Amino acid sequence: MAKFSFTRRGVLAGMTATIAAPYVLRVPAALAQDGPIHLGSLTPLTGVGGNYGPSMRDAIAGVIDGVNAAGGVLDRQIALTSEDTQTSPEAAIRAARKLIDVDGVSAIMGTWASSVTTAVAPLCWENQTMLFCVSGADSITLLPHKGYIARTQPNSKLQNDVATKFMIDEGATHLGWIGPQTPFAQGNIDNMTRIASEAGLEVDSLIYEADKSTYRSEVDTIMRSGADFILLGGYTADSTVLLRDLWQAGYEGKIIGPAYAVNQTVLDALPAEVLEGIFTWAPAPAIGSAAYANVAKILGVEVVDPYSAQCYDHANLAILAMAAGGSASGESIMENLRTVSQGEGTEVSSALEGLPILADGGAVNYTGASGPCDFNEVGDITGTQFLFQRIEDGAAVDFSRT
């Protein structure tokens, strides 16, 4: 995915700034014991991932909105700056350099792409801010973050491994993967491969070039290997692109996609011909829970994506852990982020419920409208649900849940 991929250049980028630039404009508002707690949101506004941002942006939003209107959190009003990262590694490392710099913010909530998080994580970390995020790759908690990202999107290695199950259950007996170069890309191939082996089972796998007005050839290439189930490792531009043509080379196995890539852009992009009965799977929010309501009145909808869902807790979890703390620093964000998402405490859905609790010398547990929102050692979720859907006439149709 050459158009948004995580590159070596973006990384240094934000290395160099950090390095280069240590006092540049440095404030820390978020330190100060007067005047507003600063936070940020730094999502998809535009670009690939320009569906999700807006909504994502308005959830954080919500919830600040009302923590602020009763009252606050360590007696002070929260500030919410929003940045576009425009689905880019360059860039969001501008925003956040931004958002570190001249707002002061003590976290930064929201981040989408693997490259763009990939890219900011350096940011974040070298100047105590904390990051949550709901990119995938499994490289990102493998990152040297000191405890400076949380993350409640199920990494691609709990994803693919859903994936590749669901694949063998309906009934595969030759896998195949193929999608652009992506930080997750061999990752996935690897898991998928390691799962199909323990099943008996072969698994062909191809890598192609981003941004290509077809792949004819590659399509042709994955289905001379005989894969009779295909599941796509790219995004929505390329999704697209590779279904048509897959479509057009009469291509009869199953296809199963992540419903980010095959979404409603692509649903509005080709024929219901083309897409009836492929398959795509999900994280699920925690449906039928209070956070879940809560977020859903928030954006007045009623159903809400995933990444909203996320970034709903992302901005609850923030609010408690600096309450917990009894700092707004994005350090005591970062040391109390466990102690109010598990345990013992009394389990409660937003910071609402929460801040009066911790006020009294009790202890929480959130559970948010994302799931449990444990973290492991490495700021990984523990679990969650999924979602799979069928795509009919049209129109995709929720088909199970695990």
Contents of the next structure:
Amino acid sequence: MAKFSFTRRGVLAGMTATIAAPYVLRVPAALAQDGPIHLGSLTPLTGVGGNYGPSMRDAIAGVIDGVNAAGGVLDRQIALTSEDTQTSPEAAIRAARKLIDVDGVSAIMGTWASSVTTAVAPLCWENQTMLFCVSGADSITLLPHKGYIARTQPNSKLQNDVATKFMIDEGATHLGWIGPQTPFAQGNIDNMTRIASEAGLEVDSLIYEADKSTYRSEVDTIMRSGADFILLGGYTADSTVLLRDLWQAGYEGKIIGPAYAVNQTVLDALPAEVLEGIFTWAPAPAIGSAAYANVAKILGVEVVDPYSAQCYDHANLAILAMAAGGSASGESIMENLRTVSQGEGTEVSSALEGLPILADGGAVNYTGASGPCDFNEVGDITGTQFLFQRIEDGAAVDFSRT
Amino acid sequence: MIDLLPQFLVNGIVMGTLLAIPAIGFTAMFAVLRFPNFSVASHATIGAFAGFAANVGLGLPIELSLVAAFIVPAIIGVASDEVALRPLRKHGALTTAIASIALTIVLENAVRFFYGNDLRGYDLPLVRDWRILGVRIGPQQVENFLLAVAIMVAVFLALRYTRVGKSMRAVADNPALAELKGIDPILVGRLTVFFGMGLVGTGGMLLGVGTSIDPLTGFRFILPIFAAAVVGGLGSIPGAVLGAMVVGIGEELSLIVLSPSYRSAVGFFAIVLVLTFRPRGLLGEREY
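Switch from the form predicted on its own to the form predicted in complex with its partner chain and print that structure.
Full assembly next; the chain just shown is listed first.
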């Protein structure tokens, strides 16, 4: 049997190799200027966001397939690597490290949960990799990201503004907020309190612990406050339990929840009578736009969810920004994002439309499936549409649109 | 908030009673096998899903579905113990406890493989809670409470009067002496795992009835179950019941002074407090 022994030289060589490994792994990608351009999708294929991740990834892949079929960008093909966040920051960090260090991607697209985007963001800006996300927490674009974050999802303040005004317009006299501890929980409560006080209304709030199988006592507490319109601040799993507990407790006020939480899974899990009359709201894709039609065709569906529409925009924006900058690097995408997404250029709804214009020296203004895709200085979109729905007989029915 | 005290007390008593069932299973296995078997988390999930399969898949009522919630995790508990844990017991309690954590991950993912991550609910008529003197309580809560009490009474009677129960108590008290008296400790160990995991599975289903279940159902309860067993005194069946009531009621009453987001801290606090002043637990006889 072979014998192994540690020598001083051997240990030193091993330590050197360990330290150098990440850099060596990056070299092939860095040297491969003539090979394919690498882009990454990092969507929640499993976990609480698992309902959305697969079609988000497919929307990105569809854009890239179309561009590759038309000859690629910068005379190179694009290779997409897809990873799963598992809707978990820890898993997402491992996946992002792999995308950046091993695959050498210029951009990561499609991070969904705010906690995931917050965890992955430092890896991206430290490695000059552009990060496109669909997360809503206000804190995300307040990170010191040096321009490497762009989000197509309205931040939670904008979402909360819209929902609070809706509650007041629907006749609420005493607002309630109930949800788990999240990066946006306290911010939403503060924002809601400010808007409500301007209208002379009271707000009561309760932040609970996620992953409980019952919220009976929490329901008793929020009902005791006398709130007649409650906004749910959680995700699908806790919202399911909470809605059932509210119904059993005999709560007779109105309820509104984000459409990502009160979704089809909840409709399937709870009896129709529990859900009757509950409102949902969500940033709405630009239905009727050419980009919306494109992504619907890619996915083979008639109705596109907001996140897949945004991911379609991520891929188009990354490709157009690379073309405008003449470089496939993450830095080039960061520097040229606003060049292609806003301004006086020709309005386009896909990279396929925009690439020939940029090749001829023209300018483009990308208008996407999720909306105008105009970004402010910190990477937030400046406006979008919202769709309110009401659950009737176990199905979500359009109620109003902002 | 003090006006909600009676309501929180009722909620706590119901929760404590439900927690007591898996806590009894956990502490019984500890008493006989002398290691904390953390795979109770996945066995509670397996029980919840076995009950779901019987209730929704076969259309059986909840009471009969509880039989499936007992038998399936009991059998899987014995099988997985034989394969994964018993060979490791000679290496010490810590090694076996760590292996039980690995086992629970494997079993939890096996449930995920068959059922996916989606939430599932039992086939039960949904009814509004009753209101009695300003305190609300659900009919299903009352039924679960009564079922849990009946199970506890059956466990006490079995341990006190049956041959198997007496053997378990003998091995728990002194394995060497029990063996000298002709009791096979390996057989008693298997029987204890069978009944212990059966109780854990039954408790998992009772905790899941009335809300929703998913592959993490049992994992959510591992801390309160462990806290109940430690607070009551590891190895003591009456202690597990008392500990479960302390944790269940304590978690609910804590809402009067604490934000609900710190609810799980009550379990940790109870463990630290009890171990500081009474290391053997409230009703425990041995120090660990």
